[in-house]
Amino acid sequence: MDLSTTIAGIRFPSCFMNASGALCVTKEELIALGRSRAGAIVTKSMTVEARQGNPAPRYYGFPGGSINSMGLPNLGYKAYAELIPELKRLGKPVIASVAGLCEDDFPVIAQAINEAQPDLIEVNLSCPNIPGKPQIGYDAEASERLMKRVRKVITVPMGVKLPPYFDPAHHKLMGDVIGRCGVDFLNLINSVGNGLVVDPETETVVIKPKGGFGGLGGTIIKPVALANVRAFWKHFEGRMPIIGTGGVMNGVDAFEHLLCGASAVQIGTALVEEGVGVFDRLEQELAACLEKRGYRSVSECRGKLREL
């Protein structure tokens, strides 16, 4: 079985990797992913500086999914840029991560990181969970103008990782001004923003940051997601390379997002909960859905979703 994909000319071993922001910030992370089953190793979204992010607790696992405000804990740019040659050494593809707390910050970290040569950048216009910064990609002028001014410094592919969108007039807008800026592929979707978790034993919320407001993952978010990768799919009319996120936490969530159009798929509650161990399990149970279904790659049902 082949669950290897490609995604704007580089080939990736197997179509699973973590999300940025699972086990990715410190160097030891980084590495263990490097060594597991990931088909990537994809940063943590990074800023200038580094920071400690968000007081603890700041993640929260609940049967059916996640609740996290991390506020972008990292090690900083500087601190990636050195590490990428090392990572790339171990033998697959790394996707950096690039992230800002204004937008004057993501040309300076784009250029010292292009010239690290990932093999790939991912603009994060999606963190929900800095107190007081919105999401950028909530607002269609502000993503335009920072994706053509990374645009001008990266030579390397090229993604965004985008919120969920709720409204068909939106996945419209951001695809027109995607198809304006460059862009060679997609990460849909970041975490589904600003929940709330309660704990009634306890009569409090969960996490700390935000009065107990953070962002959704797992399997609760899967409709969000695939809503999200079909709806560009089909925007970009299969053309555009799509990374599914959201809700994987089994082989068949996988092949969902890849009938509804996703070339990849990122992992972030389940790494989160299980260790790089679940990529192992995630392949096996791929495969085993795929040749049930007589598919005999991961390409061969990309897109492949049947409407009534």
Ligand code: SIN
The other form holds:
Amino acid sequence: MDLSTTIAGIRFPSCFMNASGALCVTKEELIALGRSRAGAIVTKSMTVEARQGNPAPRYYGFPGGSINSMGLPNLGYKAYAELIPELKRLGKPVIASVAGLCEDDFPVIAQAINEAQPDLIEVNLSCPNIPGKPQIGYDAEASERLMKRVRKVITVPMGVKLPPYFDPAHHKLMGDVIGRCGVDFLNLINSVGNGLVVDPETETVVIKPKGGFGGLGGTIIKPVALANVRAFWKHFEGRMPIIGTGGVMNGVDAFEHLLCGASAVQIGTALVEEGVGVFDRLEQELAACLEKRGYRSVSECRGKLREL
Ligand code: SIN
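The structure above corresponds to the form predicted alone; please give the structure of the form predicted in complex with this ligand next.
What follows is the entire complex, opening with the chain shown before.
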């Protein structure tokens, strides 16, 4: 079974990879991803300065999902720029995830990280967890300005990681914006922010930052992720490569993302809960699912969702 995939001309040995944020902050974690069955190494979203992130507890898993408010803990872009050549030697594509605490941070980081030549750059417009800083992806004008600025300094394939949109009008608005910005691929979706999980026993919230508010992940967000993958797949008539992220806990979940139009899938909650061994399991489950349904490769089923 061929589980490899190609995004913006870059070949990935497997369509599964980590979502930025899941076990990818430190050098050790990134090397472990490189040595695992993951099809790529995706860095934590980086900021100008190193960050400790938000106070703990800041991740909570529950049956059906997770909530997090990590607050972009990362080593700072200079450390990731230094690490990239070593990570590339592990023999799979490296995706550098670029964030920022203000609009002007993004081009600074993008330019420096581009010089380190990761295989692709993913620009994160959708972190829901920085107190007082709304998700850029919900501001179409700011998103367009920012994407155009970073595009000027990025020479490798450039993608954007978007927040979930809940209305076709917003899929169209953002699709049109993206179409004007020279974007090479999309990553859909970031965690669904902001949710609130309550523990009725203790009568408390379950994470500390922002009064318990945070980004939701896992099974509960899969329909939202699938809707976004499908909507943008249709908007771009199948010509924009999409990484589907959200609710992939098993091989069938991944198959659903592929049917909706994803070329690859990223794993967040399941990776945090299970560790890098999750990639072996997911590969086996997806291969069995595709074989049972008569598909020989990931590309054969991409976008093939039938409507009634
Ligand atoms: C975080 O670090 O808070 C999560 C990052 C993200 O959702 O983009």
